[in-house]
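Just the one chain here, the form predicted alone, laid out as structure tokens.
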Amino acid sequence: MYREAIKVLDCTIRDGGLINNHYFTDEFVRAVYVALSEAGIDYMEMGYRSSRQYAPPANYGDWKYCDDDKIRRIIDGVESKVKLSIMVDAHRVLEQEFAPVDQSPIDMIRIATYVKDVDKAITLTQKCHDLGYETTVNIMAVSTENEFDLITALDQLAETPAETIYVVDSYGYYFCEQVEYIVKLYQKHLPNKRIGMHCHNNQQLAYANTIEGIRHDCNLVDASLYGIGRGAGNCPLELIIGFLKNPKFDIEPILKVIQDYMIPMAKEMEWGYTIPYAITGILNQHPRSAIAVRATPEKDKYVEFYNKIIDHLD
């Protein structure tokens, strides 16, 4: 599936950081950066740019904040063409000070938003664009949105300078037919925008749904090393670059960093498909309840968990 326009963004540090409150070591983050650089990946997402007032530093690691100086220390001395991105939550951000792009190691700022907060996302997008950054708007939990409200938001976003608008299957709910429908809806209302795809693996469909997005001309796709990410995780990077057949990609550095870092890490913290995540995905629910139960002695009491979710929906 070679198409030169397709770009790949690795979200290992940002989405993976949701598992451990962003306490990744500098050694690991640098190893990921080196591997992605050698592999020819287009973008690396370093983490969040969060307001410390909302996220007290006593509770989080450095990749919750992604200070420019911290990023510079990680990438220093590495010859690389990979572009760097950070994510900002439009609904959880106080006034942020971003340096102009020519004074920052960051190339792209991704604004995460819900439809109800799209006005905040638009304001933040314009601010980041005016400073020279590439911008995306990532509409989270799109599977839960009322279509009329979603279309209204898309029509507003069509008028912004954001280069890319993302379909984000936050709950791992979609099947391929729904991916096709939603991507075509985005394209209809965003005729001059690139469409992005970010999938979660609750029903073991993150890879398949990413491919489905690519088939319908999504040209910026997210993936992560060994599928690491909140809850059921994301589309595995190693799979998607194998699928794309782009000669610029080299899978060997990806396999090496997985071998050296991800496999040992998987013994210390959990991510990926389990039955509670499947249940929340099937029912189109936020994975927070599954995350919570996986941290208890009842983590494998699937029937009990399912009935609790059903009772809550009733």
Given for the second form:
There are 2 protein chains.
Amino acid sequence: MYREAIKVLDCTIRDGGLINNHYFTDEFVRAVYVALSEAGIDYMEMGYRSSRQYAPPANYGDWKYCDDDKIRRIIDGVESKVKLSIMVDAHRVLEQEFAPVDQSPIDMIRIATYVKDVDKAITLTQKCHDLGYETTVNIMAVSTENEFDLITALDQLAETPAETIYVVDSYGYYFCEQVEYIVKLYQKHLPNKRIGMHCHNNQQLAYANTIEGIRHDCNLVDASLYGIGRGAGNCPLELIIGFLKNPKFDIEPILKVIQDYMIPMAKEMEWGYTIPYAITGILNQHPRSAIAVRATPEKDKYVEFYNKIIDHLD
Amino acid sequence: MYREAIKVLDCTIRDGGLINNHYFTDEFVRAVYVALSEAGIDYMEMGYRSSRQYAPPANYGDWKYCDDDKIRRIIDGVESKVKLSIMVDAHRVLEQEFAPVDQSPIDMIRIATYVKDVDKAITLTQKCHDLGYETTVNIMAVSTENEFDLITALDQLAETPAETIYVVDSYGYYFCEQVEYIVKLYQKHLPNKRIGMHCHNNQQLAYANTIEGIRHDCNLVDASLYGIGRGAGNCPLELIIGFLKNPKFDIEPILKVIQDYMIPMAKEMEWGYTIPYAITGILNQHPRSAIAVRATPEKDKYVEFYNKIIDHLD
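Structure of the form predicted together with another copy of the chain (previous: the form predicted alone):
Let's see the whole complex now, leading with the same chain.
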């Protein structure tokens, strides 16, 4: 598949940070930045911009805050065309401070929101846009939203300056026909927006659904090194680069950073397909119960877990 | 997705046996049989029927031969509607002995072949059919076949008594558009046959491609417990059962046998997605080089492996 408009965003540090409270080392973040630069990836997401008032620094690493100065120290001296993004939770805080884009290393601000918080997201989008940033609005857990409410939100977002509106399958629920359906719904209500795609791998469909999005003209897609990300993780960057035939991409630096960093890391931190994530995915449920059980000695008691979830739904 | 005609075949013992030279214990094979029976799975494949002359018993476990008596001892006393199948390699042997179907516990014989050996497969199919078995012909590595040759083979197979002709993506190369293409090609040349789908998970697409086959009217699909199978493994049975809404299926016995047997087994035997399998999948290559490297201390030297494969293709 070659379409020049397709851009790839690596969310290794941001979505991966949800596993370790954003405590990645500077060495690792820089190694990822270097690899993505060499591989020709379009965007790298560094983490969240959270307010320290609501997210106390005693509990989180640097990538929960993504201070401009911190990012500058990481990227210093690396030749790169990679644009940098950070994510902001619309439903958590409105008070984040952003420098004007020409005083910041950041190019794009992605605003994560649920449909019910879309008005906060719109306010933040306008603020970030006015400071000169590219903006996206990422509608999380869209597989659980009431469609009337979703359409209302999409119609509002159509009027904002956000360049991209994202389908976010937070629960890893969708299969490809559902991706086609939701992308076409977005396109109908967002005629002048780029559509983004962010998938989770609960049912081993993150890569397949990302391709499905691309087939239906999504032009900003998320992926991560070796699929790292919360719970079952994301679409593996190495696979999407194997699929996209744009000669600007080079898979070798991706393979190298995976062998040097991700494989050792996978021995210390868990992400990727396991049965509890499959169960919450199949049932269109938040993965929090699966994440919780995987941290206990009961982590492989699947029948017990399944029955608990089913009972809870009754 | 509910369509009564869709039948599911579990290939845990057969494709999984390619990892351990078919040395599964009787206890495990029986536990799988019991679980599949309780779960309402349509077929269970027990292994290969190989001739001892070509495959000496010093090198292989019982599931390389699948003697009728052996199978009888495994299933004895279990109430079950599961039909049993075995696989035969058309390109390896023609001399296998089969009892008439009413003297055997086996219901279906699946004949695996490359296009170049299709005439041997047809001879075997006729032989098995005449003995009363259901028969399928499974065209392996179809992603590498010359299309003219493939069409010639399909046209020949259209005239055989085989009920089902399989698309076998042995290399884990296909993505969904390619599945649609090949299934439609089969359907055009096999107007009266059921089409089967057997996928490998090199690019984490085995489940997605199986769904894609189902969407295009494939009605016999392969899967395995926790995706066990050669190299990157197969479509996970637990996911396909989560997808198919036929009330005859029950996921709980599947979850139980996975927690009791597959999770401990996964600590001893390797299967599933790793980068070398992704590389051979992306490049449409036989996984043998990836299987070989995974058994060495160099198993995570991905850049080296990638360059070796690329150089070899030049």
